[in-house]
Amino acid sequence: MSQTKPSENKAAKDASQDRQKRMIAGHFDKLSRAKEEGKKVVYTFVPGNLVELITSLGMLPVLPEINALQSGMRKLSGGFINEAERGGHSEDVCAYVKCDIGMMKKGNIGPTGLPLPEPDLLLLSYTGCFTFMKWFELLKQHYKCPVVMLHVPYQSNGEITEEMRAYVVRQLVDTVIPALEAVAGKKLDPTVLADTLARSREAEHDLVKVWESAKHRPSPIDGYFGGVYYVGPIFSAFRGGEDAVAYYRELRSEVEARMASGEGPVTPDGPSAKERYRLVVEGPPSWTHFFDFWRMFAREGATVVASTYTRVGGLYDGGFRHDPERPLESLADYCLGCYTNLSLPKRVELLERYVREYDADGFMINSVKSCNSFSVGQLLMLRQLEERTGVAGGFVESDLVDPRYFGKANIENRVQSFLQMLDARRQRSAS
């Protein structure tokens, strides 16, 4: 297992992560040449995305959320957000939106330094976040391109019904696929789509094995900070491709080798020390201070064994897989089943399951200021989880890509206090 030398600004890398880096760089390189090569480009979002339909028609996906978080990790998002606010956007608007709008106003240079192509279509497969709709309204005004929307019913009762599934499939057949075909200039080949979905299923299976390795002691992975790397390809442009299959096969092999040798996860400072705490985390990370945040846990031997954010683009460990035998139905189920489309009681149930199945010592909520899809109801979730599981919960606040809302000293104090509380509970239990 090859690793680069750790530094203060980046985590040590496994071979699979180097592969992922090459995949991302290659995708942005293709995007920079898309117009001159006659490739059509579709902008879409992470939760409930229909990447398999886009790539099966030979088009390239762009995911504005990914661009925003990449900009945050590269310390570029603050300037983009300021640009958007100078243009009239409120301080309370989603930081992802403002980062994307600011990046657009400054020439739409992507996170790798290459220009992003203008969209030929905006594909909104709405799943749980009303901000997405306003975001694409703004992009439509700027780019003057068509928008197609897939309306996804909310799981208010915590289950996917046949009526909900049929409603989504009907939209795919009558609206979404014809719109994509019109832009692509050709018809969707069912065989190509089935093959793409088969590759998605294979990668999803390996990803679940990676997630579930955290049930082992010590966990060979960090299921939150390390997990955001693991889900990158499958939640973005690569699901359904050969590169994703190869990446997840290699990742699973690395993780299983670490588990067999009793190793913990790789952290920004190299291999982790002894596992002292096992945690479950709710909420997205702060991308602008990602490694600072990670080190607050890793240097104390606190490993995140499961997290909800790494399920925001698909709850595969609940049993879902894309199915080449039921292509449209499985696309519908994927959109309907994303974490941000779950009701609050179902989110609490999921967190409770993770606490119990992964034998967690406690759970932490990172409430991000500008993301209502995650932050609404989190204090209620904290109280209910403590009551149901008997383990302690912690609560910190930051933001997605707005550096003004990451108070390092305050957050570190809260994390330290939380871990000290876990120690005190252990001592009382042992006495």
The other form holds:
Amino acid sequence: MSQTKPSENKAAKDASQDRQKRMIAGHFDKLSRAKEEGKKVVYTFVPGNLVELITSLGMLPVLPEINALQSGMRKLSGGFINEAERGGHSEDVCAYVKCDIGMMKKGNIGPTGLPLPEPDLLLLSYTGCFTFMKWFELLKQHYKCPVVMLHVPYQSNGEITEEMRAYVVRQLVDTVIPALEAVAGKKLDPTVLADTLARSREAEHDLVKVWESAKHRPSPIDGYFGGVYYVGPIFSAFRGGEDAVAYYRELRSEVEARMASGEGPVTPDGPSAKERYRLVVEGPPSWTHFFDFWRMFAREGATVVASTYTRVGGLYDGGFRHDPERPLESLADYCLGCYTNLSLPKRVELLERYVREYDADGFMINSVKSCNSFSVGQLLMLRQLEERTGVAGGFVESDLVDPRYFGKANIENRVQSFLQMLDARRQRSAS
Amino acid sequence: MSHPHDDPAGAVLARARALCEDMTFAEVRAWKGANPGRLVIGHMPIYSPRPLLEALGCLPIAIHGGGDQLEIIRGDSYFQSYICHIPRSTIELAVSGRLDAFDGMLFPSICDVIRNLGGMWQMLFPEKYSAYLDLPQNFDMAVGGRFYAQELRRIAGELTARGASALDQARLRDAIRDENARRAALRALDEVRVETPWLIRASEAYVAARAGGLMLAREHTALLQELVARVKERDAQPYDNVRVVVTGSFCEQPPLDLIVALEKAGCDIVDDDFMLGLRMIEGDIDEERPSGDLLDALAAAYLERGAATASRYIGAGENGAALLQKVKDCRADGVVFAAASFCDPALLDQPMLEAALGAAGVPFTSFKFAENTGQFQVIREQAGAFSDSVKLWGAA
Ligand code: SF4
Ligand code: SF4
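Switch from the form predicted on its own to the form predicted together with the partner chain and print that structure.
All chains and molecules follow, beginning with the one already shown.
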């Protein structure tokens, strides 16, 4: 979920892209002035983020994963990771954590070049990833600031039970909200929270329309490489704000206009080639080689019509919406429902649904070394999905932000062979 | 180890070792044959509420992968190269039919590998029972305790539906008593290690503890008591070794020969977290509860007296404080970090623990292993250099 439109992208900018860029610049600007203006800062994670609670209390969120991926895109992550490994962090563990720690050691300069403020609170929304817990324990040791844990149970049986929801709500009431209020120095106003959640819902609704546009032929969007831009605001600091509502409204109308005129997605090299393959992608992108990776697909006319990575910060096309009528319950359901909090069988079901509903020709798994939450089981998912859908699956390995694990030639070969396999299947079924 | 024939503890240790190394689970099959209708439930590390399983009439079997005793034929094809080894050997055990006598598996929430392995199980063996055990990270009895007790009730209900006995408070109390007795026996064994490490090597204590994951608590207690009595009959002399705590091996286990290599390199391992699951609860589990529900006792034991480890959130207090306390309690001279390669919990935890040790001036060294590592020379040299430097200067 990248937020800045990279300079590498020569494509004509849509108004929504400019808006997103301004939103991001404004946010990092506010963060750089937070301490002098007495604003409190809360660090938290993307999946299961409780940004509406943070902003309703007048505080500013920082999402370290976003900083890490930005560092990846700006080719800084390799240096940060080295720095962390020199300090004793194992080369075996998630590179997001090391990138963040390296960045912290190098002065914590954010993606817009302005310094990031230290946290007043670490909100450990423990959703769908074990590493989160260790990450904030590590930051706690460095910043010596309070941490509040929200344990979000795992949907191991593929459903959210009343007990799970009640457990999360109870923690919100007993621990999380009091901890946030203590740092904010004020009480949470339920009306402000309800208004914020209503705006979240509105933006979520528009985002779903954007996702669903990919059912059209040709798809007007790329739901993975382009999709990571679309989720930028809603996965991060902006959900629940007026800006996010305006952004998603604008984005939706741009996408609908492209769909009406039969245009395909915008790619790093301008308008896309004719749509030749419709793909579903599982797994995060490789931020350090984002455009190289994208081009391997775009120049062949391969459009990603749906992806699971763009659901890590909320599975809105599964029907979930934040709900001002059920504020805490819907926050709980949000946390419980993020993609990486789903059981493996449910993930396969979701991918299968995407393949069918988006009429995909094949699916591709990008398995990243950093992330056990995503990667463990993907080889089995590949087999199961091929069996269930009858479409072919491709498999590449890389990393999110550790450039050492992106073997460009190898990945390119694999993508090529995969697309050739799709061609061969097509020819077979045509003959 | 001494020769089994002249060693008073030889026979009991040989039995424990044979059990640990039997990757066919012959004794489990025998139990199943002798107890038709009762369930065998496997569980992954670190901790599972074994007394609950025993109270339901099940035989809980700890699965610690295949170690260096298992050839991986199909297991590797399920996992990318950058994932630790234990899920490969566990899948190998299952797809090769070695776990056929098992009726189900529990996957405790210790890391994303075990979590997703649970999901793989659901897909690969849909006819077998499989449950994810979501251990709470909120340690308030009214919140996390309640959730955990509900989890236990859910699992009990699901097992009963598959043929286990119904949850019964009297049987649960008996099982808790048995578990408490086993813990007392383990404490007695650990005390021998701390006070007279020359009487029992860590590699021997390890085998004796690990065998306990493959039998009922009551049988294990008997085995441990016999072992403690026998080792006290040994005529052994103190070694000129350094006393170390080994940490980081709470899930995937180092091969036994690696533990022996550390000993040969001059280390008395006076504490470790190899078989942490059996030692997870510090002190006794309550045998009575005001609520009258002993599931609350199991929940309270985990919440209030669960050992600090990498997969448990350290909210109040500092990461590393528990390790320092351990070093102090067992009068260790240093710490050896031994983590499985690609083990997120251990390796993410390690820098914090190292920082705590560094600040307290406790020397440490570290290496990584895989359960099927066959080469120990480098580790042995490293451990030898560490023990020499600790002996010479008191610091590595
Ligand atoms: S392990 Fe995966 S989900 Fe967790 S922080 Fe790393 S990349 Fe993100
Ligand atoms: S060895 Fe570590 S990463 Fe692997 S399953 Fe065990 S705890 Fe998880």
